[in-house]
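First comes one chain, alone, set out as structure tokens in the form predicted alone.
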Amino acid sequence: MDKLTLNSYAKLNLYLSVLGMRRDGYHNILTIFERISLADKIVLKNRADNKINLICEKKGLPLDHCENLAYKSAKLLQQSFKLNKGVDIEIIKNIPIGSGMAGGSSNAAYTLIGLNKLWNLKLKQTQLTSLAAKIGSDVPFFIYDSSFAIGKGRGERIKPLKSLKRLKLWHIIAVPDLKVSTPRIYKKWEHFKDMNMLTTPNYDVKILISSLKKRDFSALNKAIFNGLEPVTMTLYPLVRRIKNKFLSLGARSALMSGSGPAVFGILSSKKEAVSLAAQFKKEKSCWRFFFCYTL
């Protein structure tokens, strides 16, 4: 085998508590991940060489080699094995960088993934996992082949939620086009908290794990949650603007994902999905749209 391409999920965030920082700088978490069908492609090609060549038309994406995770991984798996092997990596863009849709995490994993298989290394799933918590915090998500899955610690340490694999939510997601900072998102949270201006969450994540279970759209509605949205929203007004729109015009919940600034609604079928798009199509708005599903 000398190419494969995969699909590059990203994921949404139904729930997201931030918990205090860590000793290394970063902050403990507790999260619900769904993994969707927005995707980038991913398409890994054999070189006769050891070099690691990125290529992809999306401007703003960073192919600078100390910061592409995708580069990350592969240098990676080239160190932990001592690989006389090279690659090219070709990213073809959906998932709108820096969105808080994990594009570049989930990029990264599935690069780990894909190299598996190309480079016959015959790694368990274990060991990537290992290796894709070096790289970030929501890689290991995308290791396993889970829909829905608790994150801990910075987000990667998973517990799958197989009780839901059969559950299929449908979205509508918006994004504006803004650049937040994540460092600054989680910086501007330990100032909220010092204040005592953070929100906290009406419900734990077991009963938005059971009303997920039941499909109780009512109490996932309450049960939802996002530590950093009131954050978000403070620095950036218009990711309010856009919940409030999304409630308005009919989704049964709405929530930032991640850091923003992407926000989705969450719906019932994919009748009320297309409903809810063809209302936000007349809004005219210069914010981009996804139509997409638990996967």
Second form
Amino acid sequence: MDKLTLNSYAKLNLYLSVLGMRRDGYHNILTIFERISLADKIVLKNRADNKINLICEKKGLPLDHCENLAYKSAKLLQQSFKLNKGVDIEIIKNIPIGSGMAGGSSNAAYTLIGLNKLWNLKLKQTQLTSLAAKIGSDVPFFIYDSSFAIGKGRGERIKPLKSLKRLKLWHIIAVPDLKVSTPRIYKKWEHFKDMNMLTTPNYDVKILISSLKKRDFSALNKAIFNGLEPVTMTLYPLVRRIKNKFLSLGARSALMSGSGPAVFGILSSKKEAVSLAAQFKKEKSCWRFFFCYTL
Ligand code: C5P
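Please give the other form, namely the form predicted together with ligand C5P, since only the form predicted alone has been shown so far.
Everything in the complex follows now, all chains and molecules, and the chain you saw is the first one.
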């Protein structure tokens, strides 16, 4: 096999509670990840030499080797297993960059999965997961072939929610043209905590999981939570306006994903999602929309 093409899916966080800062500067979190159909394409091609070569036409993607997480994944494999292999990594971007949907982390994870096959490394899931955790906190989730998972630690300790295997949620996602820096939001979270400006979840994460199991959308819409919202929404008031727009157009709830700025609504059927999308299309807006579902 000389060439491999993979879908590199995005994620949403249905729940994200920041528990506190750790000694290493990261924050312990409790999160529920959902893998969604919005995806980049990654094309991996073996090279005759041992270079790692990145190809992407989209502006804004870090092609600088130190920054690009797909490059870092390939380099980590080369170094960890002393490989004398090279690869062209082409990334066809659809996931908005710096939007809170972990596009870069997903590219890193699917590069690991793809190179494991292309280079015939035969690495087990546990090995791939520990390599993924070295690249970034959101990377391990994508290594598991699971639509929903609990994330603990800095988000890298994953427990797949196997009982939700057949659950399919529909989403409208609105993404303003803003790039939000995750480290900046976590740093500001500390300040917000000191100033008592944070919100706490109304419901335990168990309530959220049980509402997903029961497909109880009314309970689900009450239980979704993101503790980073007050921070990002204060720094970028447009994000709050987008959330309010969802509610005024009839969405039962809306939530920011990760450190933002993407905001999503949860719909129980394609019909409901199509109808909300039609409402959004009538609006003159400066943000992009995506229509997607659990994958
Ligand atoms: O792990 P990742 O490289 O994606 O994290 C980027 C930055 O976001 C970290 O350097 C840290 O500042 C912040 N972060 C955090 N706690 C987390 C995840 C990320 O403080 N759980």
